[in-house]
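Read the single chain below, which is given as structure tokens and is the form predicted on its own.
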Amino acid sequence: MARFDPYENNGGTCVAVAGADYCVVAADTRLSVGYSILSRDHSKIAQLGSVLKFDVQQFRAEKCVLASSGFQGDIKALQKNLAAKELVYEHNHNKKMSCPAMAQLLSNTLYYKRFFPYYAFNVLGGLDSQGKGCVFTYDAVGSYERTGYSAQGTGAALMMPVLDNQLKSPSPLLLPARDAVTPLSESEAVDLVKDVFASATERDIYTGDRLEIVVINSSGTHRECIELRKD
């Protein structure tokens, strides 16, 4: 007997790494259902605001990028909801929302739907008001934490041990508190992200095809893509 299920995991993996003056956000472009690949060129990265998606290589000046894995229908609804709220904020306050403020808004939005949650697992990356890289990682009902790096999605369990080994953040219980940023340079962080994705695609059938990397720093935002395994 068929049973209605409002959720479906479309796979994919998202990673973010924060540095002293940059943030790297990356995700693969495979969209799957079960053993079927629906698209090999579906971006999981959105820049919030009036312009929702990366369509060309010229981006808005906002320092905030959202990468999401899970059910793509819920992810699209969540992105549109956040974009509308960010636009209202911009009109009311005559300024763009900062990355930490967007992190709190995302948490509130997810928690509001906690009894019928968005099936979306998010990583928010950008620069804070001091120009330092920041990464916020979420569960489906809005619990979040600021970290130096994070991974979400079907390949996260394969990537996090490598990231822990290379980038282990100081304990938040240490006093005095230390910045949760990674010691790598921007180019080293990008190379590490490429390595962990190349490794994960060997074992995770839901991650692959292409890797989309967005780097946010004081000079703006730029994007690059590399090929991954297609089988």
Given for the second form:
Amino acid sequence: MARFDPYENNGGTCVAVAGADYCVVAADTRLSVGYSILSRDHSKIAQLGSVLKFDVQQFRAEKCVLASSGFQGDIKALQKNLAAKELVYEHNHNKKMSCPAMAQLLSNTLYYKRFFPYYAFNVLGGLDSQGKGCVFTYDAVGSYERTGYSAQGTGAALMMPVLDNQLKSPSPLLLPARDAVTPLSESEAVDLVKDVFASATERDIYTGDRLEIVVINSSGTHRECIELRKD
Amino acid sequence: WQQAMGSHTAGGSQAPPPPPAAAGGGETQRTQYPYVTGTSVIALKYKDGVIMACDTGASYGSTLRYKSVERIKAVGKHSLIGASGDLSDHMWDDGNSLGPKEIHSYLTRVMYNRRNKFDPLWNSLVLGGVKKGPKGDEKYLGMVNMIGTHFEENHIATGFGNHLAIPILRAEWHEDMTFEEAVKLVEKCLLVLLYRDRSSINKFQIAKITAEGSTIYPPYSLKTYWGFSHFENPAQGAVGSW
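The structure above corresponds to the form predicted on its own; please provide the structure of the form predicted in complex with the partner chain.
Next comes the full complex, and the chain you just saw is listed first.
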């Protein structure tokens, strides 16, 4: 008899691109199961740390944004888990978690469930302590690295070659080390992200409907949505 | 990491299954299989609130065993839960005044945690309700399935309804439908399911929830049409002696 399968892939793709003083994080909003679409309007992006707003003080917009694709039950649990840990950190250290700190926390959280993993493929984007854009890319069990850009999810294999070609990332073996962040301007990076999503939507059945783009820069976070093909 | 999952299950079959982490009694439970099951539930938001409908049948494998089962129940003052899947796995609220969004959140946690213990509640639950929020009466409609996948939408259908009813709802649903329009749309979906889903029966219940509270209407039947010419003399052109 068929055994109960605790996982399902709800599809979708996430991308992040780091710039000199900004970071773009984007994901489609389609939630699928099998050959069905459950929802065309389901966000894969979590703005970590900006969950709680007290009456007296309003916390400033957050510098750390997580986009995840994979099994939605695990994704929501993971995002809640991280948001709670971030809050505890804020209470203990009297400051918000920096992006590199959150990156390490995410890796540890994923590895904690190494033998019953979170089926979540993550891309973390934000600004580091110098205000430069940073992108961290993960596998399901917490292996991560800081890169200039990354894509994860069902359409990632369609997008990464295009991003590699357009962003011309330098080899990590070069000495002296070359900057991984793209010299493109913020609007050029956003246009590139829109283009790769339009391309992936054509061929990946799980990517489409609507694209949610979050841009983080020194003035805060800005969110925009554009329509994608719905077929 | 596919291999990691394979070795995990192999280890589980050699020794007795590990007890659930929180259990004090030590009683272990293996993966269940659904026994008595309900079929689709359909729900959609309309002008005054949320309307939910399903048939009143429950199957035991391929036998239509029970014909008068209530699969929609009111929970608290603000919500309705509709369940498809195993009917003994329903979970009920103890009657305090949680809003629909809170109940959905609670149910999601329950379903997800059971899934984590490899002891799922074999249901797809539809949660609808109306609660006063900062912007006035806010309608809420969401779904959670047995492994914890959950989302909110303007229209929901579980089981076969996902394949047969959702296309109709996506084409014909619009914002602020009247109750009559909503009932007509729901009945259209129920009729399609009656014709095409073998586990459905011609006895339905509609429930609605508005700011004033919930109403579960008594069961009723829809008119069906079987006079298609193709159904007359179905053996015509069939090969063989049957």
